[in-house]
Amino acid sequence: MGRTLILHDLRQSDAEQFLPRDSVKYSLFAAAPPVRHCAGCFLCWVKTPGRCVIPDRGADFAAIMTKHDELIFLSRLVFGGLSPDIKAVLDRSIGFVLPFFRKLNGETHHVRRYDKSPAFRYIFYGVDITDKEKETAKKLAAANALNFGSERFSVSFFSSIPESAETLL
């Protein structure tokens, strides 16, 4: 059975209460405290291939991704997208792909750095999620999966943290 990385934006107390503790199958990466935002310097492509040069815990997230078969984004839905702290972590992992481009489905996308990419699973939570937000989130998930070379992705929506965390077990 493969390993799963859970990138989450939960408070520590919620994470301890709801997230799985099986360190053999699951690895956890908390988006808080927040990592610095991507500076757009692209040094992760030209100076330290695959590794962000900003010296905080977000620097190695791309390398952590390579050790897992599935990446779960457990995120509050914010205007149809990831929460700001989770988006910052994902943006910092642009070194996971190469700075070269290829055409896929008539669109321009990055070339994979690694032979395989984890499956992406988005688990969004929030009250009063609209159909428009769901539609936007599904498009975002598909685009991110394609950009990161993930061949599989799924998206689900829940009204609460406990309800969304139940799907992890």
Second form
Amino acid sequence: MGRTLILHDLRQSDAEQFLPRDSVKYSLFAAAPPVRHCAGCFLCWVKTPGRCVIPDRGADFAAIMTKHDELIFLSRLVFGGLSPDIKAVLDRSIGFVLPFFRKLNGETHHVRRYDKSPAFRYIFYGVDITDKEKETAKKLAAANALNFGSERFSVSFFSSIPESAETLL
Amino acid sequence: MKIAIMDGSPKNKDSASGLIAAALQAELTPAADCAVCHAASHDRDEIMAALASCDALVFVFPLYVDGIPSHLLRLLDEIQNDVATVAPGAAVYCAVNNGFYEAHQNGVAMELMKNFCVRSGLRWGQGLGVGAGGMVQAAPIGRGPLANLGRALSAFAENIRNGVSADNSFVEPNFPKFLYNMIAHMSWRVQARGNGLKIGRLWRFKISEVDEWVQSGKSSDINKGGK
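Alternate state requested, the form predicted together with its partner chain (shown: the form predicted on its own):
Let us now look at the entire complex, which starts with that chain.
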């Protein structure tokens, strides 16, 4: 299993064409076709700790995260955030952290379940990305990193899938 | 005037968003024709019909991973090119609630909604951030610890009725933060015990334990009612 996990929303044909094939370094998780959306039941916190109870492949993602040093979100930028397919996977993965609160930078955030979290790297692609959307994406990445206990994060923007995927090579 | 309130909780009943949506609907009726619909509904035609000719679209949703729940985000993504055609000139408002005490943590989700407005050609109205959202399920809105929320919702409804744009507003309960956090922690423990879970299992794992626990099927044993 690679050191870097890439959660991407590309169609299979694009993924095959553009994503790295080095399976020693990279693990790939396809967010499309979409997994079911989070039901808001919190059972990943109070019944099956660390694992979503909805029985599809979205339930595996939190555990897969623990095996990697870096998590790359390769996502279409939607309103300055992650695409619905990627977001569906992430919403199902909050079992990666604990329900309990801790104080961080004067704010409440979640306590980590595991002893370390992967670094978060956001690679967004989209047409006519606005400055406002970029600003929102940076704030979102910072907030996600805090809540998932990730100590490092970075955000970059590209105007097409090939350009965004090229940064991985 | 016609107003649509979109309940963005994945739950059909008893959600904090559902309760906030109902309180807003009560504030807006009878001055406006105001209906609540669910984003989780799979019937897109029904949703578009609910939004049609509205003067205001009000999205009420829980904060999920610092953003919009994926099912609501999918809906917004799908309707962004058509919504201004069915509801021309409509103003968009959103009330976002989070589990943390601090209401300002809903700010990023409001920005996402504002960016949706720009993309779809609708007018931005206002965002209301509700901290400690879970308290809505424990106390009546407008009274005691949720008196602040009652006032904030009235002011928010007033802006919606008048179709005005305003700065985002953030509201927290009249209830101490340390007590809210303590009760939340207690509640997680009680729920876990109710599921036959040993409390230690709620706590930290070493990554080496993941195989043993999460991936071994023991978690699914618990799901079947085992220990």
